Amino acid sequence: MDLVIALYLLLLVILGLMLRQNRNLQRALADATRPFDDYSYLHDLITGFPNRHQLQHRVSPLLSQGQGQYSLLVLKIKNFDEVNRMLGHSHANVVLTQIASRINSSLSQCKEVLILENQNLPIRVCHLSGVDFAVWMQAGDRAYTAEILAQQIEKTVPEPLLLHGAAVEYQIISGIVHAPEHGDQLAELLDKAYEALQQHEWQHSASAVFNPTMMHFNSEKLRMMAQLQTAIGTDQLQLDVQPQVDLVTKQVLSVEVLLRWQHPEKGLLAPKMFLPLAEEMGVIYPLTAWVLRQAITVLAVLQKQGQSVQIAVNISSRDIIQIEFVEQLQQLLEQAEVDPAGLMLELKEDALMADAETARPVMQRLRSLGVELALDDFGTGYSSLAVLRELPIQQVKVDCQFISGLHRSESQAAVTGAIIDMAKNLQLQVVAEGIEEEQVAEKLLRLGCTRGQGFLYSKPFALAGLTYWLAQWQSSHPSAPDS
């Protein structure tokens, strides 16, 4: 009996087994017929705003007509990282919404824009995720229209949020294709306009407009950029220094940092290899980060020693637009016990005169640290002297193609010296680089020229022996006072 009763608890265990894998058969196959007039399959879930199941939708039939010529923009919210430490995700995700809705509006005015759902409000805006939208539009014969477009939301939508006091900004960045040019399927047209979205942010001002050479381009480009973030903690990088001096005391004044990557497979590389590379593919704050580390370690050594030598470290303008890169350098300097006297950061004139506006507040608060701020390369751009006199800068220094042979050519000095003057106008400091020869020493200064740096003086050598190059400097210049 008792084995009967137990037969038949088995046999009902079994039919519930059963009875419970095909109600989860019937749901999976629910699912994956749903219809496409669910809302949550065709919706984004933080945004509500449609998705790319419903671009999908909405876009296939058109393409697989091929008749028409369409654009597809995809849109991309920078910075948006710092909303979500901020707030939390519950709260960026408001944020996010927002934005979209700013998208939105600022499309409402487009009739070549699809309209995906047309209930209070016209949306013409796909959510595809995180922080990644996208707007499918007729282009006509008129494909640049994708581009003005692409160039108003950029311009328009972005505005500072405020949040706990402080405002916080965000950049959208674009990526364009062009159907059927580019492709017929939207997969393949969403990884195109993804290609050229990130050429658009690397280069700046380039077009966002899809080119089939990016995809090699940016293959070995990438290729090399995660060598170089590998190389940041692997010891690849070194840090040579090369002394700047006063002219007349020969005192040294301050040190430059030049950056060195001893890269495995094509060996020591100079900075121009390497530095504009890592600048236009957005990979330059982490370097610029270690750098900072680095020459911030030696100069609290100097200044512990009583040596009053600055340390000048080259950054780029992409560095200072950086939320947290004021913040970040103060805490460096607060945990090193470092003066920010010492510390010199050294912009190069034509990046930063290509983008002064974002620039000068971010300078005009590394200033009120405490830190110095110079002109590197100065008379090889277009600066604007109304500019100029706005920027916290404390130094310019002068090109070294206006001061090589500077004392065998008249027309080469008279060039020379209108920068000088001009510098010494503004009141600044001036610096000539590539000193080679005695005879351009005496000429720069008999220009009105007292600082330089260059090979007459010393060629760039490690960091790591500052302390002892400054003995000897100092033992076989008696002249010069103690830095």
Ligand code: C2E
The other form holds:
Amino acid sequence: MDLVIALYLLLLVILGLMLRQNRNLQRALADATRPFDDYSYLHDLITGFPNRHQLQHRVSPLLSQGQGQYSLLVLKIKNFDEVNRMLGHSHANVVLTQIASRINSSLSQCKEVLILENQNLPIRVCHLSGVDFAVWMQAGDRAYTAEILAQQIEKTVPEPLLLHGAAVEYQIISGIVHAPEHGDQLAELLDKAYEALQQHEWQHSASAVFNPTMMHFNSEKLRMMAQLQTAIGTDQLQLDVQPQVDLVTKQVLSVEVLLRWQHPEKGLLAPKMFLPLAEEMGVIYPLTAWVLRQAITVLAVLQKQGQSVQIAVNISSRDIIQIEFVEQLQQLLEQAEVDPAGLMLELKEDALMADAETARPVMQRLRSLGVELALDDFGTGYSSLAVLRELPIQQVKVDCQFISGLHRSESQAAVTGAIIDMAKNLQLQVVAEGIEEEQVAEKLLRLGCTRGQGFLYSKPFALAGLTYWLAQWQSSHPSAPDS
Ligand code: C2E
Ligand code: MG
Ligand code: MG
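Next block, the form predicted together with the ligand, ref. the form predicted alone:
So here's everything in the complex, that chain up top.
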């Protein structure tokens, strides 16, 4: 009898387990086909704010109607890793919820922003995932509203939060897209808003609004530029120098500073591997400022040693449109107490000619500091004589392509000769770049060019070896007693 009862009870337990399993299965199925009113489907489980599903649900009808102008703001909290590390995940989640609430309160006056939920109070922020939030708004005829709002959020929301007596600091960074201009599907709009956010963050650019040229910077290039910015001031950035000599006396007239990047993964990179991209993305100036600081420090040492060697630094056309450029250079020169005439700034001819109007006044201000100016890669930028005459330059550096092989081709010699004559007629010093062979130097002298730079005299070498190299060179090429 006991056995029958035991079997009966066992049967009940097995049936119970099967029923529970069935209920779990049903719940899982319901999860997969959850209706829109299901709280956990439409809310972020950490902050309780509306999630991406809810945003999609609210925004899709607006987009499919094809009427109206909208803006989507994506907001990312920066430095949240730090918060996580400091406070641990559970406390960090409390902070995240507080930040979401702060963003939401900061939107309370903005009528254009879509209200996603209106229970105890209107909720206008969507918690996309992790530390990312989104705000959807009507753009109407004021496309700038989103930008102004984003700037306000970036500025006002991140006040330090106090948690368990510790002040927690964070930043907010935004990316903006407009619909239908940038897309008519939420997924596409979000992708582009993230693209804009990333560039806004890495380039420190004022505008967080997406523009189609951004898509051409792939994430690898963006990553590289972010790495470059952090490389400034570390020993990853290195400077080489290459001397420029008098072709007759062999005296060293100047040394040109050339940048290299010892990339942590890619190895040693020549300037062409990273400078054009840095220029294009508008992140060149911090690099130039760093190079200038190093160069002026070396110039101060040389001048104290009584050397009359100039230091030449390559400047990008993007640098001279930087408002603080001239002033900062002046400060550097004054702090180092150097004679400014010892510094030569080289600007590429093609870049300069592209916007000579903008460049000319800045070049004049640079000249009035006392520094000298050279036109680099001369011959490649099709300068008109008229423009050349008006630029306050002292030197042109004839590009390698007019120099190498000069002695082998009479027609090339004729072209190079004409370039040299033109520069000399404008009372400019002429320097030949890329001299590799003795015959080239001889030909240049016959054509009237007496200054040159190239592997024949020295390949670029580490800046740290400059004093030693100069001492060696000068002892084997002593200057004439009264030269
Ligand atoms: P550049 O100013 O015309 O510099 C001369 C380039 O020619 C250097 O290349 C140098 O190594 C190379 N060179 C010198 N002599 C010879 C030679 O006899 N034969 C050959 N084949 N090449 C020679 P590098 O160092 O790769 O620099 C390339 C360009 O990158 C520079 O051209 C300059 O425009 C730019 N650059 C370098 N450093 C900087 C920098 O700090 N800032 C900026 N904005 N540009 C830089
Ligand atoms: Mg140069
Ligand atoms: Mg050059």
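Residue numbers count along the first chain shown, from 1. Everything quoted here is computed from the prediction, not taken from an experiment. Here the rigid core means the biggest group of C-alpha atoms that line up within 1.5 Å when the two forms are laid on top of each other.
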(message) Taking 2 Å as the cut-off, check whether the CA of Q244 shifts that much or more between these two forms after a rigid core fit.
(response) no
(message) K272: after superposing the rigid core, is there a C-alpha shift of 2 Å or more between these two forms?
(response) no
(message) Does V177 shift between these two forms by 2 angstroms or more at the C-alpha, the core having been superposed?
(response) yes
